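Take a look at this single chain in structure tokens; it is the form predicted on its own.
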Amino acid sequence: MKKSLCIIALLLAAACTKVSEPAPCGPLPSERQLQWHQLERYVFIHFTTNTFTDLEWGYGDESEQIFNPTACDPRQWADIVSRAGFKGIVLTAKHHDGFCLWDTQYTDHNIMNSPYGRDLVKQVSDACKEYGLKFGVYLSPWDRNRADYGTSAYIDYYRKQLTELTTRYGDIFEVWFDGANGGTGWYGGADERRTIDNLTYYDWPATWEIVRRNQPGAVMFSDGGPDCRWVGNEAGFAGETNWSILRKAEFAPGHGDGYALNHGQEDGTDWLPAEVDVSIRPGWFYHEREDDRVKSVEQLMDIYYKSIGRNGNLILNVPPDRRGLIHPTDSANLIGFGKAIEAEFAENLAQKADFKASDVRGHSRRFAASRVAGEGYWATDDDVTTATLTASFRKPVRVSKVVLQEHIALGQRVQRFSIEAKIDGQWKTLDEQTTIGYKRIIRFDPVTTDAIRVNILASKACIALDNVGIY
């Protein structure tokens, strides 16, 4: 999606005046979080013994011999992911069944003792490098194969495996932790009648420090971050109001208020943006019975607008089949999804518009130019928290989407905004919403218009927008 050159068109006085940047507003993203935001979409790969037992959650007593993908090709995965426009792959290096997809020295329950007999984590990492994709790993905290799960010995085991994954395979962009654990009611192959206090058992700060030390550029996902949060559902949508900040101390893997996870918290203490996890199939692992239930391009586009279009990142699960290949239907729909995104945002009408702002910080061109030109962003004076930005067209255009992006390096500010179109000389409100954040996409029924107006109706501090796109 191209950023617009829109705000460059503002002709303002006193361009040479030295003007300070706006002060930061609230919690700010780290550099690793800023890089993560820009990825926007990447793929999850769920692949383990479950693929061959037809389960979603394995019991942990499955034989290593059952894992036998006869045509496994991570290069095929990476090729499809790349052609679909996704930016990376996060692999389930170990799911709840405890079967490890790499050559770990800490358990025999691993891929090297299967008929496949090769380090799949390395293969996927290498394929990502070849196709220019980012690589990430998911290491389930829960392990139904381990008799010592629930004891301190298991935590030592878990951290040793995390160390292996974060030191052997090059750069990792994301490490995925979830909150599933052997609570009451889950019975597996190794005495599963165990309960833990998830808040204290893992000593998460000490576990996270392993990633910080070995992969300083990696973001870590869980309900409580520390870098990005669960969106609170697996259906593929963020809240229409979605703050990238959260009262972090109230959350931990497996623990968190679902509403807050979905919407964020305006008074949050930390930058903790939402990641939207959803599968292209009903389940997370491949099941032949679901071959006719793969999400269509239309369904995937709806997810796109309700995830990335609502200030979230999208991690879309695409599970390989028993051959170790992405199924043709999944492949076709994933690539079709990428082409649909490309088509819908092929022409940014803002690049043909003349823009006028009701206020520009210090009347400086530095704060009137789009970041794409390398000259800054639109910002208002400190005391200006409501403003309008109007894009006028020399001849009527057909419009159905407006893309807004805040300059989040200085925080998330906008609390309420509206979009209007000038139709037959009259301004018509197309939508009124709340938050923007890294990216907000507003869809509406197509209109033919002479002008589009963005009204910032309330902001926590002066306005700072990186981009306005019109499609």
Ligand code: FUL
The other form holds:
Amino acid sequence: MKKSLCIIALLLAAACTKVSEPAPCGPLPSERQLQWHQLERYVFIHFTTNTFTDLEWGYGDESEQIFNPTACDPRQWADIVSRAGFKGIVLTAKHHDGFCLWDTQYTDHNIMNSPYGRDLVKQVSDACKEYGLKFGVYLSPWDRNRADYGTSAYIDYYRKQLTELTTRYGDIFEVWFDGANGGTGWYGGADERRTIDNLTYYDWPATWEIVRRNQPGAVMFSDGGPDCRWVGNEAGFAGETNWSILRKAEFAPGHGDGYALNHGQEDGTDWLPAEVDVSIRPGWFYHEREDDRVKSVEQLMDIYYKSIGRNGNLILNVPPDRRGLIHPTDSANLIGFGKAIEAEFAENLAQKADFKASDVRGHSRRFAASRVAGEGYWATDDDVTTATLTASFRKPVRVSKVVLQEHIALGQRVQRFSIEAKIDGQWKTLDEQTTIGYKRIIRFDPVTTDAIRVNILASKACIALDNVGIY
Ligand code: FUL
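Switch from the form predicted on its own, shown above, to the form predicted together with the ligand and output its structure.
Once more the chain from above appears, this time first in line as the rest of the complex follows.
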């Protein structure tokens, strides 16, 4: 019998018999982390008094009177975000300056005392519901408005704020804990001398507990998680090697090794995937002087491949202007970005391919298009940690990208892989890389090819791939 027939027979047999699942490998994602991975991209909104003072870090002594957007419309934000194909919005409910964008009972330094006079957290969360978006909040631990910042009274205040935010506005998908604080040598606000030890001051586990209790589905972001980690830069890229696991005990908000944040750690103890935060403009807040420095669709696509394409989620900041609207350039580029992603991944050639694997544990025959078909995944036998998967085409196709996704519910396994194309009867290596994780996108100069081969060259345990896409 020919080899291909042999494999088909094997596949059929496997489809008919119940095959055991591979054993989990290393730390595993929680259900909330699995859901979060699937979001892939969402928008950050930075908006506070800084928008009106032209600052990036307000001092905390700004008058509430300066917060006066003349045409503020969170529905415009949500409309643009959803049209661009992004899945949610994370709003800076309070940035380092301490001004609160919601109707809080714990400080007068809030939006209800501004000329705007409306609860913006409520408006944004409502707009998200209307447009089918997830909603999240950023609550700066550092607060330059509070004279008690640095004492235990402030921790109590901070936790009360977090309680308000996590109980009043419906479901929250992510809470963002920024690591920046006055201890980094940037002074201002109510007390210019205080220095904070990030590691000892906040007692994070007790604070995180509030989120767990009130929003069990929410992931929490910081340099050290507990659910997703900072990627170690704000330029928009994850490491080419990017493990979703980390030795968590070595990290805390505002504390951790930059290289490890960017690459993860192969011997990580916990599932702690990377989130890539970057702004569409040079700054996080709107400044008119940056109107001609909005990232182009081309730049945003490069970020896409270096974040989502390298096993990270992307949180792209799009700051409203002084009117409280997303500026036309930002809007056009964000929507253009969404369209470019759609166009580049419009046709998955894997669906037309005939797949053969060098080893099969047992799966649906349609595993290659499993994401599309919504079933099965390809796994190898327990002792098989190297394997090849070949996609052959009846007629030559033009290919410039391969998408790989591991079955991460059972852990991150692959340590090294390569992609080859069969061109004029010869196999040519297009790329060789390390990790895959939730999603890895390999792009290369377009080739016209009869077949694409994925070689898994090293893996911590048997291979389990959810999806192979060819574009
Ligand atoms: C940083 C902050 O200091 C910036 O202002 C911004 O909020 C960014 C997302 O995180 O650490």
